Every structure is written in C-alpha cells, then in structure tokens.
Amino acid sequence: MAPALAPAGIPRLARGVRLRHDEARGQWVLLAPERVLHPDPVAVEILRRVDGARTIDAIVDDLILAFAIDRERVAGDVDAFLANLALKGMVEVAT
C-alpha cells in the first residue's frame, strides 16, 4: 500500500507523462515513456484535475461538487490513486 499524501500537496504529471484521448478507440490513455495505461472513468476525472496548480484537497472538493459524493470516500480514493501513480513515477507531488 502506498503511503498517504498530504492534502495540501500539489500533484502534477511527471515529465513525459500525458493524459490523452485516443480518438480512434474512443478512450482516454495515460502515456508515459514505454508505458500506456487505460484509466477507468473515475481515474480520468481525477487525472483531468491534476494540473500542477490544484492541491489534492482542491481536487477532492471539485469532484464532490461535480458528482455530489461523500468527501471521506472521495478523499481516500484520490489519495490512494495518486499515491499509487507517484510510486510508479507517473505523478509528482510538491508539498
């Protein structure tokens, strides 16, 4: 299990990592050097908000407003998802 991230941390995609919509297949892909991930719709909503300016708390708040869901659950899911990507070197979190 990945360690928890600071709610005030500011995530950004690591150098060379891009979120793109594959028009030919009609799906989102997370591109990294020598890797391609196919994020599910929940992951895409999180990744679309990872802009290097918003804190993790701000991303959680935005998701709550957009989807009217429980804060504790969203915060846990966002933290786990971003921490996992950070372990893989695909996301960097500034504190």
Contents of the next structure:
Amino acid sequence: MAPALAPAGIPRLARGVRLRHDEARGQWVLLAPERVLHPDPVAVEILRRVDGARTIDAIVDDLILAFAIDRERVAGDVDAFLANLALKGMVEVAT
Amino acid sequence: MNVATLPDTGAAPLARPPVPPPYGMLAELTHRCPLQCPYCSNPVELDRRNAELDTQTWLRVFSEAARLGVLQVHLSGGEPTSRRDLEEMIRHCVKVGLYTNLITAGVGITPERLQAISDAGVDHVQLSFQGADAATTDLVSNFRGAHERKLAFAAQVRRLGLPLTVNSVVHRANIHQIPDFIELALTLGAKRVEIAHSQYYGWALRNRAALMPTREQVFWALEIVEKARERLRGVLTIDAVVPDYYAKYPKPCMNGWGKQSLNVTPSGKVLPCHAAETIPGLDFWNVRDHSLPEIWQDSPAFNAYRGTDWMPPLCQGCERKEIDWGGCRCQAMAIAGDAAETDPACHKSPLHAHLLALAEEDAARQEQPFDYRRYLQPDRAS
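Coords for the form predicted together with its partner chain, given the form predicted on its own:
Let us now look at the entire complex, which starts with that chain.
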C-alpha cells in the first residue's frame, strides 16, 4: 500500500499525464505514455480537482460540499487514490 | 451476410454498421532516418521525401483523427524530427486534444530543437536504443557515435521534465543485454522501458537469419523481464513485445485488425498495421482522396480482416478467436502464403512445426551480416 500523503500537499498531474473528456465515446479518460485509463466516476471527480493549485485538504472540502458526504470517508478515498497515482509517478505532490 | 448474391436492384449498397473508433494513430511522418536498423518496421520500399504529405494535409489528418475518436498520436517515421514542421504538427495536435508521443532515434537533435519540441507541448518521448553499449548500438544502427548522442539526448529530455521511455528492439545480437537495457533505462531516469522482440516482416524478415534468437535465449529473456517487473514495480514500467516464432498462441496482432488503431504512411496511405502492405491485393485508401473517418469505416483494406467473419474454419471454431483475433495477417501471408489463413504461430496451425523449424534453423546459424535498411532504388527525382 502506498504511504499516506500530507493533507497540505498540492497534487498535480505529472507531465505526460492528461485528463480529458472523450467526446467520441462520451467518457472521461486519463492519458499517459502508451496508456489510456478509464477512471470511475469518483476518480473523475477527484481528478478534475487536481489542478496544481488546490491542496489535498481543499479537494476533500470541495467534494464534501459538492456531494454532501462524510469527511472521514472522503479523505480516506482521496488519499488512497492519489497516493496510488503518486506511486505510479502519474501524480506529483508538492509540499 | 452475402450481399454479392443479391440481385442488382440499382439501389445504394447497404451501409455497414458504425465501427467503434480507434484509440491510437501511428503517424509515420517520413521514412528518412539517419539510422539503418536491420529490423526496421518501415516497408522495404521506402517513401521518398518528394512523396511525403505536406504540412496542411497532416494538420487536416490530425483534426480528422481527433474527430474520429483517436486519443493518442504516435509521431514516428523514419525519424520524425527530419520534418522541419514537426513543432507545428505537435502544436496542432495539442490544440485538437490529441496526446502526442514522439518516437525518435535521438541523434542529430540539438538541445534548441528539443526545447522547441517541448515548448510545442509534446507529452512523451520514446527513445530507441539499438544496444545497451556504444559498440552494439553503433553496429546495429550502422551509425558511428549514435549511442553517445542518444545518451546526451536522453539527459536533455529529462532536464526538460519530459517523461521518457527507452525502447529496445531485441534479437540475437543484443538479447543478452536485456538486463543492461533495464539498468540503462533506470540510469537515464526513464519511467518506462519497452523490451520489444524483433517482429519478422519487411526488413526484419530479410534479416531473420542474423536476428533470430534461440529458444533458450527467448525463454531466458521472458524470465528476466518477469523478475525485473516484480523488482521494479512502481519504479519502472516494463512493457514487452513478445517473440512469436516459439510461442504456443499467436499474438493478438494490433488487438484485432481495424479495431483499435491505424497507421498513416509518409505518402498518406492508411494501413491497419505497419506491415499491411506486404499483403498483396489489399486496397489501401489515401488521406489525399478520403477523410480519415471515411477510411476507417469503409476502406476495403480495413474491412478485409475486421472482426471474425473472415476467419478460416480453424479459427472460427476456436474458443480464443476473440482473444487472439486469429493472430497476425501479415505473418499468415509471409509463412502460409495466404493472409486469410491461421497465423502459423498458433500451435493449432498445420504450419506451426514449419515455423518453429525456420526459427531453429536461423537461430543455429553463425553470425550473419546485416542487410541494413536503406533506399533500394536510386532516387529518380534527384
């Protein structure tokens, strides 16, 4: 399992990783070298907030506001998801 | 459905159901290249500079690709940086939302040029290494000093913060260097390495006697790659292109003909794969005459082996028909003499033993000279 990230850290997609909406297929895709990933709806909501400006905490706050969900669970999900992408080098977290 | 037996009513032919769009497009911008690798995936008959598409046509093709549903464009060649308009093409791809992957030999590219390519917005750089040391790279590419130039280029790629993949095509003359290729990728700061066994079409088929590894070498290579994958999980992605002469099942070539990707040649022909032109009688449409979506949907070459209807009885009755997609059409052509036959790499093919014998015969040979990739005919235009 990937180590937990600092809540005050600012994540951004690494160079060579891009999130975009795929109009032809009506879905979001995460593009990386020789990879096309299909993030699930929860992952898309997180990734759309990874803009290189917001902290992980701010992303969690925003998701709570948008979806009226429990903080502890959201924080856990966001951390696990981003930590896994960080481990793969697809997300970089500035602290 | 056998439309050919219906009486001719003079009505328009039935439209085919829409084909799901491709994910990837290989744009072979030029066949010009400073290297002469004997396994080059370009056809034996290379396109000349004066046959190449102009900038505006390529830009239109990229726009059409994005509209069709292509997500990633692989800018390749030959050597794509031989095109002075490469940066303009990259900027255009970025504008229309295409992910751009530059596939380069990394020689003869100044730091200023690479900076301009980076500024244009390229997403990823894939750099070839013909060997893990200078002697091997220079020998296989037939370019003295290539290795040193590639090392310097890789360092510059990383300085600019661009993600780097090291691509190494392996064969009898360098297969023992697989552990060194992996080390080289780590040293250069690559996040990904491709260990691609040479595939025997075109130039590589001509050079098979010099390139074919032994069965023992191939199985050793597979084991080394598996172990390195475990050890380097999270550090380095290792993608392998498997050798198929010693395989039990054929490779699912292109993940199915006309299913996920297409290939545009320097002169604008649109192919289902690199080697498709080795199949005689296929009608390849050109982007000069048709739009890319039209070609993807309706070109006779794409529809020839799409899906499973074309398959011979042996494949039709196989539980793996939608896993292997009948293997490789070009290999069936090269070995069985008929592109609609079962790929001889499949253990069910009556020619499987023959394919294995070819491999073993070539692998047992003493060192053979390379027949280096080059323009075969003198250029009549110059």
